[in-house]
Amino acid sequence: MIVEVVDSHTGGEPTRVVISGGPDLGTGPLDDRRERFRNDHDSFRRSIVNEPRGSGVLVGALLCPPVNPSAATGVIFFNNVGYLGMCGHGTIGLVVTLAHLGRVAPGDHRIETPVGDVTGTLLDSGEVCIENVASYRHARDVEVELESGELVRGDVAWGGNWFFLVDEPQQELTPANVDSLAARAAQIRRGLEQAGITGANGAEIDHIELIGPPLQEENDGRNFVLCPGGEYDRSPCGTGTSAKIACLYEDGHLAEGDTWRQESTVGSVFSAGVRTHDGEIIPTVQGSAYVTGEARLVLDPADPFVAGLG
């Protein structure tokens, strides 16, 4: 079996979208063939982002026709362990691949999501800005005990993915403090579960933001984003920019028309704003993703490890 894959990053964090080859999961909402993507072919995710084809830190987006014909596609992102309901960073390079396969041209193009639909507008300087769905803070100053009995307090937040937004005065938030970073966000996620806290509906909050302030003085944050994987992007992360702009919108820090721009511990920036539609908040990010490769992947149903490791 081939799989056609193109390649690319956005900010440092790589995306694979898969162009050909994928599961054919029907049609309907994307919601309900993530689902099947879930129940009958999760061994195709593990082939694609896993080892020995993929790392760890690799997104997944998988092309989907879309319901609504006006949209540009439909799109389902996954990871080492599971299933995404969006992916800033990788709709910023979902766009960009489609650039790159002449697919889209600059403008707006609607790409539906499990969780909604959103806008990529490729711009003429080559960057992306995503529309992305509505975001708001569903618990503020939340308390969670740690293993070693400390008290750490931050919100609960939803931008496509579920966050808790923590902020770190404790060190930087730099490539050199990753792990003692990577080892506290664990530390926090499990005290959320511990603690039986979660997003609306009980939703797993899966993504622990850290937040610092800027290295450089054009900025305005810098983040560390533990993803459910246990990597940690390299962007600033789309949705988590997104979760973040979303409770500075509701404490008044942010205002229609301002611009935020978010650090990522590798030092990229993305650009982020908010519009408020029917009492919604509606955040934007831009960034730039560039096209690293193209690939025809090889799954062989005789290799022992045709559908990757973990």
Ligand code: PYC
The other form holds:
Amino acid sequence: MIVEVVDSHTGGEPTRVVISGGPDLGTGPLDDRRERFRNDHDSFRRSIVNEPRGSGVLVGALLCPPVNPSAATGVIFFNNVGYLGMCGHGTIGLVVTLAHLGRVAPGDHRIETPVGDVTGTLLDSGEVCIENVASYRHARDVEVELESGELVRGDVAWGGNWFFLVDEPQQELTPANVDSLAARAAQIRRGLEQAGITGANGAEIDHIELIGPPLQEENDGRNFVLCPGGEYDRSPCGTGTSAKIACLYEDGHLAEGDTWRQESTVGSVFSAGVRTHDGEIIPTVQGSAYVTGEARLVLDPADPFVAGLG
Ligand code: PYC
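Any chance you could show the form predicted together with ligand PYC after that form predicted alone?
Full complex below, order starting with the chain above.
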């Protein structure tokens, strides 16, 4: 079986868009189709993003026919351990990939995801600005106890995925510190699980976002985001930036029309903002992506690792 993919990176974080050869998930809402993907085709997910064809840091994007024909596409994002609600860096990568394939031109493109519609605007500059799903803070200043007994406080917020956002002024959020940052974020995640702290309706908080001061004075903040599978986001994390934007707006630290420049751990930057609609906070996140490859992946049934490792 041959699967055609286009790879890109957004601020250093890779996205692999499946162009053909993916499972037929039928029709209906994208969240139903994500459940079909999870229940009936999970080996496809593992084949595409896990070793030996991928790596732990890769996010996959399965194109699906949209429910509303006016949308450019539907998409289901997935990673080394499961499925995402939305993915900001992935949506920027997706729009640049569709432009690379000649399927979209500069302008607004509606994209359906399992957690709602987003808009990806391809700018004349080649940058992409996404208007994300409505984002919000679910719980403020929540205390969580780590195995060491240390108490850490943070906010639970939704930006298309669930985040626990913690101010981390103690250590620089740089590549030199990723091992200790990942260990700390993993401890926080375990602490949340043990305490039964969740997002709305008991949803698992599967992304931990440590936030510190920027290293470049033109920027406003820097983050380290631990993703569900244990890798950190090389980009500033579009959904994590959206969660942060929602908290900033709710705290009165960001108004409509303001720009928040979010640095990632590797130094890439997203420019973010907010607009409100019917009382909801709609974040915008702008960044660049670059196509890195086009490939025909071979899924040979005789290959003992056809479904990937892990
Ligand atoms: O950019 O939203 C994002 C994201 C989520 C996980 C990895 N990147």
